[in-house]
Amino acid sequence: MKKDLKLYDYLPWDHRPKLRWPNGAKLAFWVAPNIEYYEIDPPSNPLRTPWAKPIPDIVPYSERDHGNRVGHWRMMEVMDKYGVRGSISLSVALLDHHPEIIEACKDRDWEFFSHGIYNTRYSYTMTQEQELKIIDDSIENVEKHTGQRIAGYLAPALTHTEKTMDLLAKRGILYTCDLFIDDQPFPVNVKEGKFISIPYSLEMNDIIVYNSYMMPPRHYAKMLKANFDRLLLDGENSGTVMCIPLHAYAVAQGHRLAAFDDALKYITSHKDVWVATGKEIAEYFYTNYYDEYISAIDNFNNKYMR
């Protein structure tokens, strides 16, 4: 049996420092579009196959391509409308495949963080050296094409090894989106350096809502608003984070785009919201609250976990 990796500690809500975002905001809001590239015939992995049918499975492959051809431009237009900058969860190969999308995001001062090289190449069975090469490739090539040093990481297709978090911290990455543990940033236990998780919600993820829960667009808009309302209410006591993870081939289909527009209009109409990027949220937490949270964790463990 695999042991618990003990990636994070337990600290209940009422034992935490009181967190407040810039200008007294109660909620930090960020949008994380996944701009991905899928290979139609990727290298095989013994633990997972990307397509349900034999190669070439052109139906899901071409559906995903719709996002880069059409959907991204629609999604970007809506985000521009409400002054929301994206934090791009980037399949790094897209730098070469679709430089025009990268340029459009750069022009808007969007953040780029890594989602691996391709979303069809999984971390399962990778050696430490192989995984480090993926991380290093992401750092080097995103900086080469955008001038940014990546601050965050979302593992390709949410696949990991036992070493992933340690390797990210080792390379100076600030945050992971792969731990769905909380509504606030939270320290992650790594062997060296500092590392945190910031909220990236599967529940609000358009792919989960549309493809797993099978919800119609009007219900997605209601879910986003209801989630926002609850997090804003909790934020009166201590600041929270809301993320909307997106995929242009899903959220920007013609019959779904209005639901996303409606949700952004509602969220950005509130004055107690800090519209930010993932990196901005992480850096603010490190500067103002990381040490306080570590102290609170230690105090809680000394009192309750002996």
Given for the second form:
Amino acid sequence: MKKDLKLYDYLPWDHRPKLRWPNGAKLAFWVAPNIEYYEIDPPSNPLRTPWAKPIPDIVPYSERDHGNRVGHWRMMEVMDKYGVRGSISLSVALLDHHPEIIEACKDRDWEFFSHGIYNTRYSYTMTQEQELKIIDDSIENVEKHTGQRIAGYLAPALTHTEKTMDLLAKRGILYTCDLFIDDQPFPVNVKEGKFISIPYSLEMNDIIVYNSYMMPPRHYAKMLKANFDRLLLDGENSGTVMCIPLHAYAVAQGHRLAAFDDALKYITSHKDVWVATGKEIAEYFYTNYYDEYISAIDNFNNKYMR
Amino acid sequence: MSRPPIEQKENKGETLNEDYFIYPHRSYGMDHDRYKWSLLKDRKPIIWPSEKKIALWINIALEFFPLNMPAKPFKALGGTVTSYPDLRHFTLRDYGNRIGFFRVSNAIASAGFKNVTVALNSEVAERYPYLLEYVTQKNWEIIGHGINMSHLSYTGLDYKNEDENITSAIEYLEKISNKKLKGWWSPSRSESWDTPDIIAKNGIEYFCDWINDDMPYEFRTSNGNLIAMPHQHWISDAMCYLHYKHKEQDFIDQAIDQFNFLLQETKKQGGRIMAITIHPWASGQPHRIKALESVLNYFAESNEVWNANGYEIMQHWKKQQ
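Please give the other form, namely the form predicted in complex with the partner chain, since only the form predicted alone has been shown so far.
Every chain and every other molecule in the complex is listed next, the one we just looked at coming first.
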């Protein structure tokens, strides 16, 4: 095990190029629904047990199924209401299991990126060839079913290897959602090619808020608004990114939807907000700021890092 | 309780063989054959009696948590915590059967609701025959809820033991209530692969374990289909207070938000079921009963509510399929 994978450089907030989003927007806002399939009886991975209780562990399994049968459609309706397109973190096997969901998202011009094949198949202990197989499976199947070339990646169940970022860049993926280092996009150091991290958020993730912090729904709405308010305020100086990562099985329970609706209404009622997808944010950053960031990193390293 | 564990395990050089990259169930629908993949939004709209929009299904759990609960496979929410004898948690749960239940019952009566489903551990009926008499006099529905909170179904318990546990719980309740049991809720919603087959073999028609839908659906077993009913899990009082550690006002807000959401969904789709799950050991505390009263009174003020027990709701749904 290593102390640090050295995936990114240190460039403090006060040494960054000034970011401005399209039309002078101060904040880029994106919503990333995780549309997932969890197997009821997956094969075992040496480093992670899929279910807490003896299989079939029907409470969490059926909880997740609710997201696809019931929740997705409710969540999508709220997003439609406020004109927010999703950037889908997709369990790629769901293309086969639940094509109705895929079609509905295609109709809305949502972005699809990969979240592994199943959320019960973990990257731990994979060889580079094996991890590449997952990435290639994702590229091939998402393209086959949606016509889209995936631009982003969120490792399945947030399980990584030391090489994950290198392999994504090698296959021409544009961005990762796996690093929680920043409120702005940032270059990721990879063996070949260019690669960036864009802010996803564990803190605003419905699962973390509901299941780890155990907040009630109306408090989640308050947290989302507070997160937005401060990122917009800080965006005066240099553009920020706000992401709401979602899971229909959590956010779209009947007792929680009003809170999500309330937060989305608030956020989309503001000026100076660019409502975008992950790929749009990544491409804009590559086109306009990537090189400038690399120079700023070099300058800072020359001056401060020995 | 709700999410898989995140463990920190040491990599001892294990590798994944090629089976890890084979996906035997990667095809249309579910990865098991218990039920069909079906979208709630595409189902035939259901109409409840008097064209009410919401079927209100009030559930009470009457449970017995033995002092000698085994740690395996896990302890039900509310189970013993300290070294034996954990009188502290044992008595806190038994409070529900002595005091809490009557507070809950009064709250339901004062909101004007008459139809309730009571899930009984058979051992509660055995220890406190008066409770069964009380429930029977009210004409409330009784459903099976296992022997007690330490007799869980799970993979690892052999078939014969599980079959005996379930069958004896059902037979006991049928014998002393002199009624055929129609419904079942596994303690802690824990099942083995066989549980639905065993329940169905005992003549049960509907069960409450799976939480993947907001309306009933057909669930295959080797002994005919069961109906899976949308029992309330996330905003049950036990989950709210004991698991999430939410405040009383949060219990009220979530129940009301759920009700209002379902009601507005009926404008575009058919009737919905508002299920509320009450554990007298949780809601029946003096400082919490008002939260339950507020919620029940809120439902009572709506003109869109049809209050019925689980079996009645299931039958109305079934007739329209």
